[in-house]
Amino acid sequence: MLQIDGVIKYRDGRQTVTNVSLTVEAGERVALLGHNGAGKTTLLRLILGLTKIDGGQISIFGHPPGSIEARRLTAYLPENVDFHQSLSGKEVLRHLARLKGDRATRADDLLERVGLAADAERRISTYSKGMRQRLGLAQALLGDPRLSLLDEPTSGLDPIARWEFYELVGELAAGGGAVLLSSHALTEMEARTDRIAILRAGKLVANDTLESLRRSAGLPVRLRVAARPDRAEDLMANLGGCRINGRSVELACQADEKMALLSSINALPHLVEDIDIVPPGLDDLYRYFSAPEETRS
């Protein structure tokens, strides 16, 4: 398992990772969220031993970062990697397989698995962004990693490729692998990861399951009530809230007040045409946890 203990990293005299502690168990999928510049890439590079740690400790199944044992157990998908354009996907992946001690046929299997089999012989210069990203994913699956560190793995992927990607992540975890993946795209992670860690300006501001984060944030449920023609004013006079477009009124309430509010809406059938209930999404949660504390509502 991956164990991060009070890790600190300075850059240009500024702490870019501030006392972060985090563990990822075997078989667990953890999403690392944060704005651009929050320190996600830096944290992953510290785990890999590519960047020197200025304080605290990291252990990868008991091995220090960057040690040959740790590297043997770890797969990495960098945020930006340009494979050599003049070679084919197959040539690059076979080379990387040799470096990981995997057989060349394994590289071919993985190309198949990420959906690049048909383009395996073509030069990478002819690949789209999504195809290059899938090649990157294929190399991260080489050598049966126990720990996968994926830096914004779904950027550049279309929705179907994203779905397929999370299938692969699910398989890695089901096989006992620990997965830590960073992202600033959020909604896609619902039900795809076991735990969510949010970094803000180098600090870990949340680290829990989605359910617990929802509960502790106490974010309001939103009700969108569509009025019958020309009755929006009356509806607002009865319920309060605010107009969101010509005919609808939006109301916010805490989860435990929801039923009471619903029955009062129910009592106005002559004004109400339809209701949408919008629970707090990952985006709301993310905005809540990644905003500075003093501005939280």
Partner chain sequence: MTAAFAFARYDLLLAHRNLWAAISIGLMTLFAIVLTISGSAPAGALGVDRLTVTVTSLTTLSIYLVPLIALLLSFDAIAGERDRGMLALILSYPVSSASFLIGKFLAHLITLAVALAIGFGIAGILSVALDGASPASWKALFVLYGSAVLLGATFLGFGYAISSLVRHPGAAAGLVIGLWLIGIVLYDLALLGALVADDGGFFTSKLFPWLLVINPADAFRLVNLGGSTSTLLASGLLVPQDALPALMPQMALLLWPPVIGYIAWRLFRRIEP
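For comparison with the form predicted in complex with the partner chain, kindly provide the form predicted on its own.
For this one, just the chain is written down, with no partner chains and no other molecules.
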């Protein structure tokens, strides 16, 4: 659905996007990660046709960015949405529905879906940031887009609203839509996206599933072993590691050493109360791939 081939962008004589190639297929949720200035927003603007491509190609369902066909099929939710302050949420969404060729009742359905039905008649000027973000999400869903570009979409949302947002993203993908999410909220995206793409200084340095990135990085697995009462010191004496939370001991090993370490732990039932196995998370992988190659360890 979205095909990016060797895209290059210059700004003030400097490459801000360097030979980036990336695809987002139907039914796929891809997380686009990177530090501020890594090129995420520039890449989104290139996809939307708001910025000219200096090299390479982008195709949206076979159409060039910014074309009428591409715009019709694409939804965009920026980090900071803004609407006319004097209008109500319902007025704004119904107006946008008409512009997108959607029915007015669709706007009312979406207000219900994003939790704004009770506040639909209120002026935008009275909305909190989280409420404006919900309205922004509703407008992004108008017209049943096939490609959704979401830039920091959960900014300003409370935990329940974040959970509900990702439910909607899941529904978009389940319906055959392609979703590209740019966010700094790594933990909440770990279990809610299908693939991770990481930009560093305008270059794509990672693009794979979470499990494949774990194998590629070779980061250690952590085992957190809860000791029986007053036995944490004895547990450390037998296994090493470091104390955490008073009663627990944390150990680290490579993935191929995990079973041997578990056998050693299982041999100490008089000292061990419980075990948690913690594989490298998205935070760990992001730090690893965002670092220059010569400094990775």
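Positions refer to the first chain, counted from 1. Between two forms, the rigid core is defined as the largest C-alpha subset superposing within 1.5 Å. The structure displayed is predicted, hence computed values, not measured ones.
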> Any CA movement of 2 Å or more for residue 123 between the two forms, core superposed?
Replying inline: no
>> Superposing on the rigid core, I want to see if residue 243 changes position between the two forms - specifically a Cα shift of 2 Å or more.
In response: yes
> When you overlay the rigid core, is the Cα of residue 264 off by 2 Å or more between the two forms?
Replying inline: yes
